[in-house]
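Listed next as structure tokens is one chain, alone, in the form predicted alone.
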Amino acid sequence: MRHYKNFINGGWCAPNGGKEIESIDPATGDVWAFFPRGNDVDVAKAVEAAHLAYTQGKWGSFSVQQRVDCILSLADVLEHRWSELVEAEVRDNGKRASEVEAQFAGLHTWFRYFAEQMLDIESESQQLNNQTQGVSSTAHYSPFGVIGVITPWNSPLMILAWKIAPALAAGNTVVIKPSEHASASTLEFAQLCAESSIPAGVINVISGLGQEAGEPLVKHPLTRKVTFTGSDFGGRKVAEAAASGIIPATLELGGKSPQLLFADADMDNAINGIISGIFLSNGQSCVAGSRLIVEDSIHDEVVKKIIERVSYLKAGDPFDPKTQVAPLANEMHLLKVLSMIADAKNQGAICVCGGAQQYPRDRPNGFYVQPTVFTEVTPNMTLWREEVFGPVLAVIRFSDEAEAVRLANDTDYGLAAGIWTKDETRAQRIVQQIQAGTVYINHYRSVDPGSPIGGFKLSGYGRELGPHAVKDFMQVKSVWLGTAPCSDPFPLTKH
């Protein structure tokens, strides 16, 4: 049984008040660890430590190259010791070990990429209006200071890397509040940070509940920017708290992503992409392709192929390489997914595959749900409109391109979308009409440090990753230089 502590100023600290949060292994239903239940006192200590590291410590006085060298030292540690982090995340959120290993083996690349990106950021001369004579202007980029980082439970450590790698490269310090449902891998990661050359106080971790730790972090007067990934409900809370302090926020929220499948598509490729998009990670992905919009002429064939593929998937121990279906991350989420499946049935959708909890022989008390497919879904159904965040696919027919686009955009979200067709002209035409931050063509679910990710509508605002990720964690300062004497605005007048 593990009892974790908060990580503040390079050391481990018991939470103020001594309260803890149980972490239940979703594959077994057993408690395996306890997280600190931090509160506003713990948050204040962490933020103040981060602020001092930024204003008075080595970090704030380092050159860009010195800071980059520190980040690269962390990358070196991660490259050689990432495997030490796998068990904690699998036991925390139930994701298959094979998926976690694939993510963690590349963690170091995120830090290397943005460290190198920082080396290319310089002050920029500005193109001024010709009427402005005798002056020049330069844009300088400087860090915000303390960044509040709030991460979700589905891929906590990978998403953390997306956020803090560019934030650190930009020269900021960070206070991280991981999800109370999955804090272990982040706390284990903090230990590796302590073994790198990044100075104490630059990276801090406070575990706790949203109201008790997350809100105080966003509202602390020394927090200068916040980045959040989670539900749209949580995003609203973060946005309100950030607005009260007039601080910027980047929000990457929920999704109800459509997959548009045309009759001319490469069927095998499309089926692989669609199954990956919704059933890999149990649909517990922000970009999960949960709405399949399929051309009427191939509807029955597509549904049949999907059922054939997923009905034989094996559920079991997420550490077993043969396991294809892992548990959902926690019991509360299991109940939510089962409730939405029941609602879909009651509203008239036809469950053609799965649709129930399952009990693997070796993990009978785990939080497992069968991969589920619904047909005869209509746009007024809850299953079409609300994010399930589980292994549940809603299938609907379309007759022409205009209807497909209309159905795709018939959502309050706009995080991702997939288009499956051999007609490149059509694909590019549809891309311009789809209301989503990421659109995949004949492919799905990739992410890369060089490509921005973020949403339209209720899926949030701001972008993470991409060519401007480091600058997103910096403020712009205009510096004007006089190149000619100032004229007297009030010349003396002789009387």
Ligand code: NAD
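Positions refer to the first chain, counted from 1. In this text, the rigid core denotes the largest set of C-alpha atoms whose superposition between the two forms falls within 1.5 Å. As the structure is a prediction and not an experimental result, all values here were calculated from the model. Compared with the form predicted together with the named molecule:
- In the core-superposed comparison between these two forms, the C-alpha atom of G482 has shifted by at least 2 angstroms.
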Contents of the next structure:
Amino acid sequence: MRHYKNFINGGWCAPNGGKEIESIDPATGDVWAFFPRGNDVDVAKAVEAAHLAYTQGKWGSFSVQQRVDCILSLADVLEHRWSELVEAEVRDNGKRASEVEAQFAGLHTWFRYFAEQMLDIESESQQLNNQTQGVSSTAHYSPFGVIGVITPWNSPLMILAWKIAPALAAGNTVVIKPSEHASASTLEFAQLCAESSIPAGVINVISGLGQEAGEPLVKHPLTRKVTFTGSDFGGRKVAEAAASGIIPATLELGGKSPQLLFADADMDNAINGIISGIFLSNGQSCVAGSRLIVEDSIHDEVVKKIIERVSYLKAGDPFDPKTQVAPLANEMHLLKVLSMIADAKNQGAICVCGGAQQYPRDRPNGFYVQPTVFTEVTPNMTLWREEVFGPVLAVIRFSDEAEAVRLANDTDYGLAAGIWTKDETRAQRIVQQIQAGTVYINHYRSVDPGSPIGGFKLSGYGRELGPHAVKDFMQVKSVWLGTAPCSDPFPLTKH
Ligand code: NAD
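So the form predicted alone is up there; where is the form predicted together with the named molecule?
The next block holds the full complex; its first chain is the one shown before.
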């Protein structure tokens, strides 16, 4: 049984008060590890260590090149040793090992990309902005200082990399608060950080509950910016605390993403994209394409094909490469998903596939749900309006393009959307009308360091990744240089 500790100033520390959180392996239902249940005292220690590393340690005095070299040393460690992190994340959140491996094999690339981006920013910030007679100015980009980093349980380490790679490249130090449901891979990652050349105190991790450790992190007076990924409920709390401390926050929140499927689409391609959009990672993905809006004339054929493809998927041990359906991440989440399925049935949606808990022979005590499809869904139903964050697809029909767009935008969220059609003009027309931070055409789910990700409406504000990611962790400072004497504003005149 593993007992993890917090990672502060390059060392491992038991939590103040000695409390721990049980981590239950969702495939077996057994406790497999304990995380520290950190509180405000632990958070204060970590923030102060991060602040000292920024103000008095090497990190703040390093040149950009020295900082970049440290980040590249971490990238090298990750490139060679990512496989050591896989077991912790699979046992923590139950995701299939093959999916976790695919994410982790690429972890180093996020660090390399944003280190490069910082080198470009440095050369840009030395350029003259303005040169008028007797004075010139340049724009300098400065780090904020300590960044509070709060992550969810669904893809803890990949989302962490999206946040800290640009934050560190920008010259900040970080205090990370991973989800209480999946802290292990982040704590194991801290060990690899300690083995890179990043100095002590630059990266700190406090595990604990949202209210007990997350909130004090946002409220600490030395935390200068917060980057949060999680539910809109948690995001609202973080935004309120950040507002009262007048610090900026980036919020990556939930989604209820639509997939618009037109009759002229390449059907096999679309079905693959729609199935991967909702059933990969068990729908526990922020961009899960959970609402299928399908043209009337192909509705029945599409539903039949989806059922054929997902009703016999093999559930089981997430470490077994043959497993296609892994457990949901924790029991509380399983109960929430089952209750949303029950509500959908009670509200009149027709369950045409799945709709129940399942008990694989090799993992009978795990938190498994069948891939589930509902038809005859209407926009007033909870299933249409609220994020399930599970393997549940809601299907609705449309008769013309205007109705499809109206249904797609009929949500409080705005994270992603998919459009499936061979008509490029139509696709581009719809892109202009869709209220979502990412729109995929004849494709779904890609992420790349060069493409920003973030939401419209309740899906949050600010963006991660993309060409501005490093600058988002910096503040602009205008520096003016006088090259001629200042004139006297009140020259002596005789009255
Ligand atoms: P959550 O909001 O319950 O928790 C997220 C993190 O916030 C955890 O570390 C938690 O401890 C912390 N937290 C909770 N309350 C807090 C508070 N008052 N102050 C500070 N921190 C607090 O979310 P979750 O259940 O872990 O994650 C699932 C949600 O995340 C889903 O809604 C999903 O759509 C969303 N998500 C969004 C993206 C994106 O990029 N937009 C990516 C992944 C997940």
